[in-house]
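A single chain, nothing else alongside it, follows as C-alpha cells in the form predicted alone.
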Amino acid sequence: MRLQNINRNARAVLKAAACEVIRRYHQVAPEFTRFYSGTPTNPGPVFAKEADFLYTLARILMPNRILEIGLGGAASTLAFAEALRQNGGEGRLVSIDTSHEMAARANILLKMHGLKRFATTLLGSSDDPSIREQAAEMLGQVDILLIDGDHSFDGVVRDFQNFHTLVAATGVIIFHDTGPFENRYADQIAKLPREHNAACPIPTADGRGVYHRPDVARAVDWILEQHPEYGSLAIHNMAEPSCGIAILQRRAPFFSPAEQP
C-alpha cells in the first residue's frame, strides 16, 4: 500500500511539474506572428499582443469568413489564417492591399506556414468596385471585417461605408491604429514615415500621450455618430507600446427568449 502511495504522489509530482512547464511556456497565440508584428519604432503593423488578441477573438467567435484591409506585416493575416486552422479549418480569409510587395510577402509567410489554403489576397484598392466585388463573391457574408489599409479620415470612412454592409448581423468590425502612444515615444513617432493624405500625430486632450494616427480615431467616432446602431470596445492600453484596437458591432438585446404561446 505504501509503495502504490508514492507511486501515485511520484505521479502527481510529474503531472504538476509537466503542467507548470506548460503554464510557464506555452502561448495561447502562435509564437511566429511575433516575428512580423509592429515595435514602438515600427507602430504601423500590428503588435505582437495585439495579434494574439485577434487570434483569440477568431478562435472564440469561430468565424466562417474574415475579411482584412490592410496586410502590413502580415501578423494580424498570419493570426487569423491559424485561428482558422486551429478552428477546423472550414473558415476562409481574404486580405486586400494596394501592394504587391506586401501581397507577395504575405504569401510566401502563409506558404511557409502552411496556411494559404485558408487565405487569398486581392491586390487592388479597397475603393475599387470591382475589388469589393470579388471580396463579396468569395465570402458573401463576413463575421470578421478588419479595417486597417488607409489611414486617413476619408480613407477609414471610405472602407467602412463600402463594406460594413456585408457584415453579418451579429459580426464584428474592428479597427486597427485607434489609440495613443505614451509621450515618451513622441519622438520616435514624429520621425515615421506617414501616408501621404494622413494628419501628422497630435497629442491627447489629457496631455499624457500621442495619436500617431489621429485620422482613424477621429474617423470611428464620426462612424458612431452617425450609425447609432452600433456599440464600440476599445482595446488599448498606455502601460506598454500598442497601436490600439477598436471594435463595433451592432446593438441587439442579450436575452431575447421564443415567445411562449
Ligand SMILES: C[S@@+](CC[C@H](N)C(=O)[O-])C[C@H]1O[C@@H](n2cnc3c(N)ncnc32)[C@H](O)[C@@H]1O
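Numbering follows the first chain given and starts at 1. Please read these numbers as outputs of a predicted model, since none were measured by experiment. Between two forms, the rigid core is the largest collection of C-alphas that superpose within 1.5 Å. First, how it differs from the form predicted together with the named molecule.
- Once both forms are overlaid on the rigid core, the distance between the two CA positions of residue 14 between the two forms is 2 angstroms or more.
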The other form holds:
Amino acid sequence: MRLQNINRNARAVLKAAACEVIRRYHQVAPEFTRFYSGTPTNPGPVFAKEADFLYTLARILMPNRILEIGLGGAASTLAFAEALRQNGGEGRLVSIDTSHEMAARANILLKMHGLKRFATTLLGSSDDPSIREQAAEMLGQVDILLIDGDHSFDGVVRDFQNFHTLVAATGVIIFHDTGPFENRYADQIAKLPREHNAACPIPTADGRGVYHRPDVARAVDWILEQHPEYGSLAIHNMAEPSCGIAILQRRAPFFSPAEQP
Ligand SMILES: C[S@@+](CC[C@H](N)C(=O)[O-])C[C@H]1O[C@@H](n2cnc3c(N)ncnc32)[C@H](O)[C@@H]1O
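Given the form predicted alone above, I would also like to look at the protein as it appears in the form predicted together with the named molecule.
Entire complex below, previous chain first.
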C-alpha cells in the first residue's frame, strides 16, 4: 500500500473516531452548544447562556418553522436544531449565510451531532430577493426569526423589513447583539475587527458599559419607533459577558373572548 493511501486511511479512521466521541458526548451532555458559543475575544456566536436561552425558548414555544440569518459559529443553529430534535415533531430550521466556509462548517457540525435532518443552510445574502423567496418557499410561515447577519444599521433594518412579514402573528423576532458589555471588556472590544459598514463601539450613557455593535441596538430602537404594533423584551446580562438579545412580538390582547350571541 502506498504511503499516500495509508495517510488517507489513517485520517479517515481518526475522523470517524472523533465523530464517534462527539456523538457519544452529545448523548450525555445536551448542553454541547456551549462548545461553539462566543467569548469576549470572539463575540460572533451567541454566548453560552444565550445558546441555552435560544434552546429553551424553542423547547417552550415548540415552533414549527425557524428562520435564522447568520450561521457564523453555528451556536444558535445547533441550539435551535437540537431543540427541534427534542421537540420530537416536524419542526425545521433554515439558516442563511453569505459565507461558503461558515455554511460548510455548520453542515459538518450538524451532521456530527446528528441534526442535519432538522436544518438546511441557504448560501447567499439575506438581501437577495431570490434567497428570501427560497426561504419563504421552504418554510411558509415562520414562528421564530433570528436576525444575526449584517450588523450595520441598514443591514438590521433591511433584514427586519424583508422578513418580518413571514413571521406568524404570535411568532417572535430575535435580534442578537443589542446589549452592552461591561466596561472591563472595553479594551478587548476596541481591538476586535469591525464588520464592513458597522459602527465602532460606543459607551452607554450611564457609563456602565460599551456597545460592541451599537448599530444593532439603534436599529431595533428605530424599528420599534416605526412599528408600534410590536412589543419588546431585552435579555441583557451586565454581570458577565454576553452580547445581548432583544425579542419583538406583535402586541395583542391576552384576553379575546368569542362574541356573545
Ligand atoms: C455573528 S455571525 C452569526 C453567529 C451565529 N448566529 C452563532 O450563534 O454562531 C454573522 C454571520 O452572518 C453572516 N452574514 C453577514 N451578512 C449577511 C447577510 N446579508 N446575509 C446572510 N448572512 C450574512 C456572516 O457571514 C456571518 O457568518
